[in-house]
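The data below hold one chain only, encoded as structure tokens and taken in the form predicted alone.
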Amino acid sequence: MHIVVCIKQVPDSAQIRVHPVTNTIMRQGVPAIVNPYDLYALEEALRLKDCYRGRITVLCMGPPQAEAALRKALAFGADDAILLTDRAFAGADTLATSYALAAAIRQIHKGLPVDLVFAGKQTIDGDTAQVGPGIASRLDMQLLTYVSKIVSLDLDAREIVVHRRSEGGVQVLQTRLPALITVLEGINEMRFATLTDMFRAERHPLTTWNKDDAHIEDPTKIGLKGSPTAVSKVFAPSPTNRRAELIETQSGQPADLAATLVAKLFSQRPELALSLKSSSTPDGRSA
């Protein structure tokens, strides 16, 4: 069983600051982390790559720093790590990381098939959670998003059985390999790196693809020629120094509390209860 996991070093958002006059993000002296999300992915194809045994490898588009994510990873468990790194692919949105990211699993796959491809379920500084089906469709994978469990594996019958969060629930979804799995925040516990993989992964040579090397076969596709996304504002929430109103109901009755919450909604927005009047029918019904 072969396993790619994708993963992004991004800025810390917790320490992420907007430029008053630019609207941009001001990356500069803001430390970088593996996205919290790809942890999880990471974790869950370890979790495998346990009861199943195979090789795990951990893909990684972005600048030379992100070599220290690929060595975090090596050290909780991968076996192998690849950096897609040029200049080509900078200011690439989610439409063109899916491509390239795509193209450099097409190549690994070349080598030593790929069964399962693991991503977070988003990032913390795009929040778009399209790379990962973006993946997916291109390279005709089935597609696995926002998955809270994975309830068995039969390398065999080459079917992988799933729980999927939803809106209205779980669902428990079967489909065929490969397969291309997002997974969500709390579906297992990060383990602890051990001190005989993490001398291995400060030794692990690491392997570079450029453009070239991922054989991207149009190269308009990728960086910020085959990005269409255009961000046009980039801004923080004012903050506010309103304080909580304590409303004192008649009674404790659901209905008593709606109507007065109702009623000191319409007391403070005046036009909500003039458009209602205005959207309702002749005999008093909302249209």
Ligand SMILES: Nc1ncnc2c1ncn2[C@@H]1O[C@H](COP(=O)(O)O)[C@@H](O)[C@H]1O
The other form holds:
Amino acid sequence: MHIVVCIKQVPDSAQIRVHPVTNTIMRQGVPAIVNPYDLYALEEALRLKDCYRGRITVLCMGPPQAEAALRKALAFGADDAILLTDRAFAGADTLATSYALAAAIRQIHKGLPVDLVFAGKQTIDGDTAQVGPGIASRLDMQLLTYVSKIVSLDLDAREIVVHRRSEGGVQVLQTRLPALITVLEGINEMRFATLTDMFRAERHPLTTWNKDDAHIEDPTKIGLKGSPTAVSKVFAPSPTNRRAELIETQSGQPADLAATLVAKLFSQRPELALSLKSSSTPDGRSA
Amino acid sequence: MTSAPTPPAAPRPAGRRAAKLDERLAGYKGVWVFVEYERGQVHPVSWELLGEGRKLADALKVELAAVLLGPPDGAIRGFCDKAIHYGADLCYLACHAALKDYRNAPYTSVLTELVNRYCPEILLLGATTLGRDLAGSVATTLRTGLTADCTGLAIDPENRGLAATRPTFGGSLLCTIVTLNYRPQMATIRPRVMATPSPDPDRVGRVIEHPVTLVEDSIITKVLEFVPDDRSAEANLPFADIIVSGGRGMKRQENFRLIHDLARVLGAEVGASRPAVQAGWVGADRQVGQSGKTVRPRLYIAAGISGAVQHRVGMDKSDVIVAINEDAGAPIFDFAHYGIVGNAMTILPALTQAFTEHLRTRKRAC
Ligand SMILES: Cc1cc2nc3c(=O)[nH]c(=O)nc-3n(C[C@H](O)[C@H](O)[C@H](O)COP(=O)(O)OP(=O)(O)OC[C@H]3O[C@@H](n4cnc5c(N)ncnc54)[C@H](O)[C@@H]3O)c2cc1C
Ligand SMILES: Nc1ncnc2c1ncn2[C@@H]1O[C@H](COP(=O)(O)O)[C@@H](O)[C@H]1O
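Next up, the form predicted in complex with the ligand. The previous block was the form predicted alone.
To see the whole picture, the full complex is given below, headed by that same chain.
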């Protein structure tokens, strides 16, 4: 069994700040991490490998520094790592990204046939959840998104059964390999990598591919040139010119503040009375 | 959405790259909304999108079409009429037994076929698990641009293009995305980001039935079962009328009881900021914000929540926002309607009391 896991290196958005005056991103010192959602995908692949043996190849498109993300995946137990890096890939939107990743996966497939491709639910910087479906569509693989559980895998029959989160419930889906799975967060808990694993990963050979190595057939389909969408404007959310009306009373006691607020709410917003009437009863039980 | 790790800090003029439309693409006309029909029901986000689609179609002076895919059951036809009541001029209806449950491959093939046949310039879908799955595949098959999870849509009067705004960089900034020389321009929008329009039962429109040729045997993925969620246990935040939310300022799980008490009196749902969810004080389905639910209740009460943008984007369309926070300088007071500066542990019980009183006297009065 051979699984390709797509991982992306992203800035830790929790630490991104916007300059209060110039409204530009202050990215200095913001650490780059493996997209958290992709770790669930990696762990799920590792669990399948624990059961069924086989190989796991991690694939990442990004700048040379993205090597760190691949080393991390190697420390957790991936067997091979491929960094897809070329200036020509820069500025790619999801359509151009899925084109490049699909080309690389085709190339990987030539070396060792690929049974499954795993991707995260979404990235925390792009946040689009489109790259996975895009790759599946380009490789003509069955697509299983938002997978919350892998129920069974039959490598002889080449069949897989999964739970897929959908609106209002869970679909139990059965499909044939090869398939692309995007993994829901919380499906598993990431294992730990020991110090030895990390040292081993540091020494592990890493494959770097440029656009020719990945056999990109049509160079107009990658990077900025191959992207149908363009950012026309980046801006900070407009501050409202609203400022909350602060409730004040002479005593400043909670009871008085609360009573004043409630009285104000119902006199200034009479429509609220209606939503209260339909949804509750005075003794506190929801109707 | 640009998924490169370094979008430009300075705006890049989009016009530089092939903003002029090919003649062939200029023939793409009309705004489409994909109406999400499953198990006898339409997801309410579809009506919200018809409201928004109506505005776009009016700005472009073109028709608004609903697109409905599903099994040929009795209910689906009625939803064509309903889509028209919500603002569509016409409805494309594609029915086939193989479209009974949502599956990526048959839905992608039918929707792609419809687009290629009728050539709309804009296609909107809800950013639900179904909509995101389908939109990604359809956009790739059509080789066109797709902007995910938009919070605002507008028409650029200069070139009639769709300007789609969405949060970027973990929600700290917004960006506007345009689709260059590609059609249709596709976008997904999360439930509750747009207002539900009021339906007009007198509106009439056309229904165009599109014949579907699918063969079940050639569809590889099978739905073995559908296990519905336990609705009784599930929070329905996006459609709640009143929400009482607590944040990190509630400090401990026990204190969250004060939030539940007030919610019970108001018949409200309980919401939370991300730190409160991460601390395990409430379930993840109650998180409000960019990585949680988007809500638009009539009344949103936030206690011990600072009002970070990632929280704000999920709730600032609420009709009335009340904030309780110790810190008069907390950002939430910049967009709440009413505020009490004080300790949530004493203000919340007092509010529960005051609302109870109010409801009791009101009941007596009527
Ligand atoms: C990619 C990304 C996605 C995110 N998604 C979300 C999301 O979906 N939802 C979300 O909520 N956040 C999200 N966040 C986190 C967000 O940035 C904030 O960190 C979070 O909203 C802060 O939560 P808080 O207001 O509860 O906590 P804090 O910011 O710590 O605020 C606590 C507030 O409580 C007040 N307080 C303290 N004690 C009391 C008291 N006794 N009485 C009254 N007030 C008191 C304090 O003055 C303070 O204002 C996201 C962040 C990132 C990077
Ligand atoms: N540059 C990339 N390199 C490798 N995998 C990627 C890349 N971008 C996106 N992915 C994969 O696609 C998933 C969805 O990404 P997105 O569409 O950007 O939300 C991620 O969770 C990754 O698994």
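In this text, all values refer to a predicted model and were calculated from it rather than measured experimentally. Rigid core: the largest C-alpha set superposing within 1.5 Å between the two forms. Positions refer to the first chain, counted from 1.
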(request) Superpose the two forms on their rigid core, then report whether the C-alpha of Thr260 is displaced by 2 angstroms or more between the two forms. (result) yes
(request) Would you say whether Gln65 is displaced between the two forms, judging by a C-alpha shift of 2 Å or more on the superposed rigid core? (result) no
(message) Once you overlay the rigid core, does the Cα of Gln250 travel 2 Å or further between the two forms?
(response) yes
